[in-house]
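The chain that follows stands alone, in the form predicted on its own, written as structure tokens.
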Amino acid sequence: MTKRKTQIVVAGGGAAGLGLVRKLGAKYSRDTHDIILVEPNRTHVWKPLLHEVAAGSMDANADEVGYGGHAARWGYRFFNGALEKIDRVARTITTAPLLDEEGEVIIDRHTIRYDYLVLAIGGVSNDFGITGVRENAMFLENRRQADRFRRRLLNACLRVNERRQRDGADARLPICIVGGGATGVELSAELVHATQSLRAYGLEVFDDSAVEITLIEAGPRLLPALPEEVSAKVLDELRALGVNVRLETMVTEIGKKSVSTKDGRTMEAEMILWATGVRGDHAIARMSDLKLSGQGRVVVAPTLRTETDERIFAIGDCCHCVLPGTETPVPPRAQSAQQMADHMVGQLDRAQKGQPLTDFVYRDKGSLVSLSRFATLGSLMGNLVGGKMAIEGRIARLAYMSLYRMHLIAVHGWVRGPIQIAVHEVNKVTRPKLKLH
């Protein structure tokens, strides 16, 4: 009698999930294990670079990873679908029907069994229940949203250019970004770079004055994860670029083309982007009875195993993990997601062998922020420098670039990874500086 394969299902193909299935596929034989990645998208783009996709500075088609080809290469299976329900008793998941642009069913609802389930479905932007956010603002949570932002940006710039050519009017494009974290800060600088370059791409009367960028932050400073001196330098750099930065400003309502704040002001904005932190996807509460935190993340023990079910784990932005000796959860950042994925390989092996699981150890390697081609600043921490050190300039830029290279190694391995890095560098030289389609 043929022994049933051990089936490990990973829901979510972001940095954590994709890195995990690659390592699991390489570790286990297809004769004994069936590794399945469940993901609603067909390609992967590294989330920290979505602001470049949104501004047109990066052509995601050149850097995306196709799940189907990646699965064939690394020995796992890719199922194109979104997680809809978890049945802990039957140890199955159900995927939602996959629809095309016309609403026609491509892949119907499916049920997939699991021996072990790893949730890596990421998070969503926290709207804090503010009126109009979900209806009127844009987000940068995935490739589709970044592409939508880029198309709207280009169309808006073309309209301003047309009005200036036709009427000689001093037409302007007001853009409002809510949230002074890494996404908001980096997008603000990337938009300045993009709009400065548009004149060379056929927008003859388009100049720096055409776009008005406002960055709103409710807290007293930008980038709270970085040291105060670095945050202050970022603030100075953005203001020198012409970005209107408003600190300690709380948004109370988002209109179709307006942003209202607690101090009674209302700002007009042709485009509004919401980037105010991460919470768990609201769908998690509907799909299972797993214990959730106040921010909707799946509560896990330090081992990354859920407190509700010993067969279910969670990693990345969707999990709430408080480690021994700490009071706050592991931050939802790319580096923590990758470290959790690495840890999960050993955890799943120990779980199958009936061995005790080990606690996850988070190593904060620091934070870096890139202000497009204008500046790169941040801090390095831990074993990298034996403490904590603020960096900027060329050293910071090299460190920032190394983050994406490390991601490519995690996704493609030590043989194909360097090849992908070389291709990425060639693309930066040979392709246009802006993607205008």
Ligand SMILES: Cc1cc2nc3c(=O)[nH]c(=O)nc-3n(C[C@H](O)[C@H](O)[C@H](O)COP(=O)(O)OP(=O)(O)OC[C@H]3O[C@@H](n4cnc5c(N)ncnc54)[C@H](O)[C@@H]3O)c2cc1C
Contents of the next structure:
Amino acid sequence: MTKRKTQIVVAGGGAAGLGLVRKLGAKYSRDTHDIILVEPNRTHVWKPLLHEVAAGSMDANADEVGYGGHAARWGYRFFNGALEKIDRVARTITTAPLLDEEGEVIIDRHTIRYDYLVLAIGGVSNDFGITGVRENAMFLENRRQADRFRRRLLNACLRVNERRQRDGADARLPICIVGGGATGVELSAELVHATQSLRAYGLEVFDDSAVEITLIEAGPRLLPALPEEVSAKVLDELRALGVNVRLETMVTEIGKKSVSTKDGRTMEAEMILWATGVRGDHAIARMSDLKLSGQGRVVVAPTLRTETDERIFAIGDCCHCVLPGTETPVPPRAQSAQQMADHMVGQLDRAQKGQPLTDFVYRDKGSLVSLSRFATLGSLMGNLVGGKMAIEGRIARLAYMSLYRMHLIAVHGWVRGPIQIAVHEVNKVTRPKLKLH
Ligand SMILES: Cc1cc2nc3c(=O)[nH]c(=O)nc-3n(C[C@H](O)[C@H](O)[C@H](O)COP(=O)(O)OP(=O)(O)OC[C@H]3O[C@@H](n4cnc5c(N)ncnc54)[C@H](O)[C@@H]3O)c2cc1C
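And the form predicted together with this ligand, for comparison with the form predicted on its own?
What follows is the entire complex, opening with the chain shown before.
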């Protein structure tokens, strides 16, 4: 009798999941293992670049990875669909029907068996239940939303240009970004760069005064996860770029084209982007009875195994993992997602051999923010720099780029990864500075 193959299902092909399935596909023979990636999209774009896609300074088509081709290359199977339900007793998952743009079913609901299930489905923006956020604000959670933002931005800029040209009017485009974390800060700077470049793209009467960017943060400083001196420098840089930064300002309601704050003010905004931190997708609670944190993330032990089920693991933004000796969970970042994916490869091996699992160790390498072409700032961690060290300029830019480069290596391996890095660099030189379609 032939032995049944071990089936490892990974749900979510983002920063954590895609690197994981590549490594598992390369590690195990197809005769003994089926590695299956379940993912609703057909292509992957690295999330930390979405603000560049949204502002048009990066063409996602040039950097995306097609799951089908990647799966064929690395020896895993790609199933195009979203995880909808987990049956822990039968050890199966069910995927939601995959629909086309007209709502017609492409792939019906499917049931897939697993021996081990790894959840890597990321997170969603936390709206804190504030009125009007879901209905009226935009988000930067995925490629579709980033593309939508860019299309609306371009249309709005064209409208302002047209009104200025035709009527000589002092037309302006007010944009409000809520959330002074990395996404909000980086997008603000990227939008300044994009709008400065638009004149060269035929929007002749478009100048710095045409776009008014307001960045609202509830706390006393931007980038609370970074050292105070970095926050202060970023604040100065953004203000020098003309961004109106409002600290200690609590948003109470988002209207169709307005943002109301606790101090009783209401500002008009043609476009509103909500970027106030990550929580677990509400869908996780409907999938199964896995234990969730207050933020709706799957609670895992330091081994990354769920506290509820020994066959189910969770990594990346969707998991809540408090490591021994710490009180706060591992932060939802690309570097944590990559490190967890690396650790998962060994954990799955140990689990199959019946060996004890080992604890995940998070190595914080520091945090960097890119203010588009204007500046890169942040802090590096490590023994080499003697703890935490604030950096900026060229070194910071190189360190910032290295995170994406490591992602390309994780996704494409040590042979193709460097080629992809070279292609990315060439594209930056040969392609237009702005994607306007
Ligand atoms: C604009 C922006 C800038 C950022 N900048 C930085 C930075 O500079 N440095 C840093 O460290 N971090 C940064 N981050 C955070 C970083 O992107 C995330 O921490 C990281 O992507 C998390 O990886 P993940 O694999 O857990 O989730 P994701 O990368 O979000 O991947 C989740 C995947 O799961 C899929 N999925 C969702 N639901 C389902 C389902 N039901 N079934 C199957 N698949 C599903 C999604 O389509 C997606 O492909 C940034 C984030 C944003 C939005």
